[in-house]
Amino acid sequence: MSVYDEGVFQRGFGTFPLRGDELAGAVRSAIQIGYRAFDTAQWYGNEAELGAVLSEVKVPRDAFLVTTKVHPENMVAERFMPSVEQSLRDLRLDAIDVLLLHWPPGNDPIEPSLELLQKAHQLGHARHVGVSNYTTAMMRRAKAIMDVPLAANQVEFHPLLNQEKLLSASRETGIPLASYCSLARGEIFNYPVLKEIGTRHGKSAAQVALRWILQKGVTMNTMSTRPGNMAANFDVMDFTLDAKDMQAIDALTQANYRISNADVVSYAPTWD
C-alpha cells in the first residue's frame, strides 16, 4: 500500500511549470476543489511559492501531502543534504512528506543517490522516500539495497504509452507507480474511443483516461490553471470502467507516445 492510496492523495495536483501569481491562484483553486496532495521539485523553482500558499490557507498543514524531488545535479554527497534542507525551508516543512529522486543520475550508478536518500529519511528530513523515472532494473536494484520502503516510482503514465513492464516490476518489488503527464499533454484528445467511453458514463475523455490510470493501480498527478478542468480531473471516483472499457483503452498503449525521452531530458534512461 502506498502513502498516496489514502483518500484524496490518489489525485495529486502537479505544479510544473507554474510560478508566481499563476501558481498561487491555481493552488488556491485546487485546495477549494478538494486537492490535498501537491507535487513539486527543486527543478521547478517553485517550492518557496508553494510553501507560502500552503501556509496561508485555512487547512491544517497535516492535511496536505507534499511531494518534492531532488535535482540530479544535487545527487552528490556535498550537495544532497543541503539541497533537501533548502527544500524544507522553502516548503516551510519540518519534514517533507514524500522525497523523490527526480531522475536517475545519468550514467552514474544509482546506489550512492539511494544511500543519500535513505540518510535523508534517517535524519527525519523526509517521512517517506521514493524515486522517479526509474526503469524496471533500477526498481529491482533499489528494492534490494534500500532498508526503507519506497513510496513511489513517479513515471510518465497515460493511455498512449505501454508501461506494462513497469507495472509488472511494481507488483514484483512492491514499489507503487505514480503518474505524471497523465493526459499526455492533451494528445489523448486525438483518440475518439475515450470520448465514446466517456459518453456512456457521463464523463469526459480526460476523466476516462484518469480513471483508467487509477484502475491500473497507479496514483495520478494532473495540472491545470482552469478551475473547471481541475474539478473535472478530481471528479473521477464516482464511476468504474468495465473490462471492455479497460481493454479498449489498453489497446491505445500501442501508440507508444512518450514525452519524456532523451531529446527532452538528458537524464532520461534507456526506457523499458
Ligand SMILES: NC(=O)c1ccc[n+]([C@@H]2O[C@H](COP(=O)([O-])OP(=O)(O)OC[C@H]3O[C@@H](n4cnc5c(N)ncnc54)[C@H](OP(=O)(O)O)[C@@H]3O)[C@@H](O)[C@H]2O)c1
Contents of the next structure:
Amino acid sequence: MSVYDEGVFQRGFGTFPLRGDELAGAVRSAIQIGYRAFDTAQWYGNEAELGAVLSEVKVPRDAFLVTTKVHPENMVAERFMPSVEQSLRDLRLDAIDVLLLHWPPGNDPIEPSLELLQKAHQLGHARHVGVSNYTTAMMRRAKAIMDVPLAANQVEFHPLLNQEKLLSASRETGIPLASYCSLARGEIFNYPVLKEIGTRHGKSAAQVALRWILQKGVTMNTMSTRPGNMAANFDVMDFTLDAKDMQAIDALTQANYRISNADVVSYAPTWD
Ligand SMILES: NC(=O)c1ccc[n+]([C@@H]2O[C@H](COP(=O)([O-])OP(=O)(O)OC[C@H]3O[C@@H](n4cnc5c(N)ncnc54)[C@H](OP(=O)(O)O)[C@@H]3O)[C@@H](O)[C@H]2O)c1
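Same protein, different form: I have the form predicted on its own, so give me the form predicted together with the ligand.
Following is the full complex, with the preceding chain placed first.
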C-alpha cells in the first residue's frame, strides 16, 4: 500500500516536457477530468508553473498529491536542501507531498543522497519520500538504511519491458513501484494484441496497457496534451483483464524495449 493507492492518486498526470501555456492548459484539462496526482521534477523546469496552476484552480490545494524529484546534480550536501526549499517555494507548498531522488547519483554511492532525503523528511520539507530509477540492489540497500518507509521507486514500466525483477524486489522490500513511460511513448501501438484485447472490453490499446500496469500492482503516470487522451488514460477503472489477457500482455515484455538507457540519460545505472 502506498500513498499513491489512495483514491484517484493511482492515476498520476506527468508534466514532462510541458512548459508555459501548454503545461497550464494540460494541467487545467487534467484537473477537470479528475486527475489529482501530478508529477514534476526540478529537472523539468516547470515546478513554478505547475504550482501557479494548482493554486489558482477551485479544487482545494490539499486535494492534490504533488510529486517532485531532486535533480542528480543537487544530491550533494551544499545543494540538496536549498534545492528542495526552492521546489517548495516554486510549488507554493509548505511540504512536498512526495519527494523523490530523480536518478541514482551516477557511479557515486547512493547512501549520502538517501541520508539527505531522510533529512528533508525530518525537517518537514516532504510528507513522503522515495526514489526513482533504482535497481533491485539499490532498493534493497535503501530499505536497509532508511528509517522512513519509501513511498515509491518510479521506474520505466510498460508492456514492452520485463520488470519482473523490480516487481519481486518491490514485494520483498515493501517499496511500491510507480510507472513512467507507461505507453512507451507510443511504441505500444505497434503491438496489435493490445488493440485486440481492448476490443473485447470496449477499451483502447492504451487503456489496456495502463490497466495491465495497475493489475501488476504498479501505480501509473501518463502524460498527454490532448484532453481526449487524458480522459481515456483516466478511464481505466471499470474493466478487468483476466489471466489470459494478462499472460498475452506479459508475453510482449520479451521485446525488452527500454527508453531510459544510458545513451538517453547519462545517469542511467546498469539495469537489472
Ligand atoms: N522518473 C523519471 O526518470 C521519468 C522519466 C520519464 C518520464 N517521467 C514522468 O512520467 C510521465 C509519463 O511519461 P512519458 O510522458 O515520458 O511517456 P508516455 O506516457 O509513455 O508517453 C507520452 C506520449 O504518449 C502520448 N499519449 C498519451 N496518452 C495517449 C493515448 N491515450 N493514446 C495515444 N497517445 C497517447 C502523448 O501524446 P499526446 O500529447 O498527443 O496525447 C505523449 O506524446 C512524464 O510526463 C514524467 O512526468 C519520469
